[in-house]
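Here we start with a single chain on its own, the form predicted alone, put down as structure tokens.
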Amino acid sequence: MVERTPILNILTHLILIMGLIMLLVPLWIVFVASTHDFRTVNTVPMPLWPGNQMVANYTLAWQQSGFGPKMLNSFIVAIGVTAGKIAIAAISAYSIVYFNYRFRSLFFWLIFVTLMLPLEVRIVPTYAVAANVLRPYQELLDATGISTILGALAGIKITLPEWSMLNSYTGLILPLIATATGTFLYRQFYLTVPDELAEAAKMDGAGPLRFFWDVLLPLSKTNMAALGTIMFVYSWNQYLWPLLIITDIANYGTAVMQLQRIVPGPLFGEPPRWHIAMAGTLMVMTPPLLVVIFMQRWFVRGLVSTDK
């Protein structure tokens, strides 16, 4: 047990207050910059109190960036990736914990090792697969000689069609739905579920799918909320992957991608419009911030709760 003393309480509160200040000061500066005009933002030192250009700056940022359809695309991608990650993590962890087959521990650790391989590391092969999903299978047929054998015996050459996921919601969502973090989180939760619950379900005639759907999923609501909150913020803030596979920005561009278009720099022949950029930044960060605020209680319970 940690001893509670007045000095320790004061010290911990000071640390929390310093951390809060370090977090809020940059956000305050961004907000203040979004309420001033171009000349005021570029003065040194910049004012630290809001100006009177807030409505004009936010309106201009929204109109010039076309955030309407881009926000919709970001919501589609974020919700799709979040739902996919939750489903894949729950099913894979269920398989590892409740099905007794060889090498299941090895499979879990292989999944867990992928935490050391973020998207930025595997982005080139992932892009190659997204450009033509069936190409690896075609190369496998050619490498094993199956296509050659069939061509010699039956005169049939196997040529798989091309399937590109570039410039599509499928390409934005599907390569991102696997998650080692979610699998680990669900596995740790499933290990805390009493074995007697599974045995009782078997005695009642419930099969594996019925037990998973009617028992485990309702019990894992808090874990689902915690994982969903993390993954929604992660997928909403994705920039590199959409920037790589999306060239049709008008139809499939996301809100985070659009931020670069409201900050013209020297390459565009104009000075950076930081006041408009800050207004756009705050608008883009508002949806994930609201998700975190409204899901905060469920998020904390899903991470620290032990009374299953």
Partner chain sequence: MTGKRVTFSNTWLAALLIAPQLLLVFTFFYWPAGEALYWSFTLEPPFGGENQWVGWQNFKTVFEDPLYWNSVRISVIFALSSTALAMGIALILATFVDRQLPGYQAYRFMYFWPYAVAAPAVGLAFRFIFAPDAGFVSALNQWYPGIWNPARDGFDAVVLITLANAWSMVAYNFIFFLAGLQSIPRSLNEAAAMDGSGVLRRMADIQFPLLAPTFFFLVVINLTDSFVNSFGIVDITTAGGPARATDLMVYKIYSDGFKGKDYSLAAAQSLVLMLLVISLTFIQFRYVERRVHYT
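Predicted model, so just to flag it, every value in this text is computed and none were measured. We call the rigid core the largest set of C-alpha positions that still match within 1.5 Å between the two forms. Positions refer to the first chain, counted from 1. First, how it differs from the form predicted together with its partner chain.
- Once both forms are fitted on their core, the CA shift for Leu209 between these two forms remains under 2 Å.
- After superposition on the rigid core, displacement of the C-alpha of Phe107 between these two forms amounts to 2 Å or more.
Switching from the form predicted alone: structure of the form predicted together with its partner chain?
So it's only the chain below, everything else dropped.
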């Protein structure tokens, strides 16, 4: 379109640059602060250009917080949750879309409605369940009278073993795997796959599992990348849940949890070692940031098409 608006164009760039400043300056300040020594970082106003203490600060932050094992834990959790979410979304949606049974709509809604039950609103009881995962089933057995009947008939008292997920990878991963968003995204994807593809596969002699593995999964690669990106960011950034269930921080602490322990200042009666804190912050935020930067295309597609 031929449209000459030189003044407006300049204004546009000015606004966009201001946006850039607003959104990126906090990140820049974190970076700058992480490269100065204790004294410089606490001068007012602080410098806006990086200093030369970067290596020292990062080394110290890394060692003090034991970021080695914590980053590793974060990776294990993020990858476990992401892979679990993708797998479980792909198969549940497959069951709902490609099989015909009476309860499939009900099941879909049961999964979808969990959107209304974020962790924060059921935090206390979820913690209680994680402390003994089989308790709901034990109580179900007792409440329905099954255990009484079995007890009377066979003389066995059914007692499910206690299984605590506190202080374990299972506890960090499993409760986060159920995914309404992922199931919805995969369902939408399956609905766009032409019916004829399944028919052709049937004519080619492929059964349901074969069709899923040979045709649907490879076709959903885009979907998988999109879902994978947002889920990696989501799971890496988990804070409240690990904070609750992990008390054995040395073995199971995650990188994001560690942020709580590097807050400097009067709270802990320490000198405000902001340079170290900012170095830690930057390290913690880097992996998901890199994922977003490299997977931008997928990430945007995943976000927009899920409608959350």
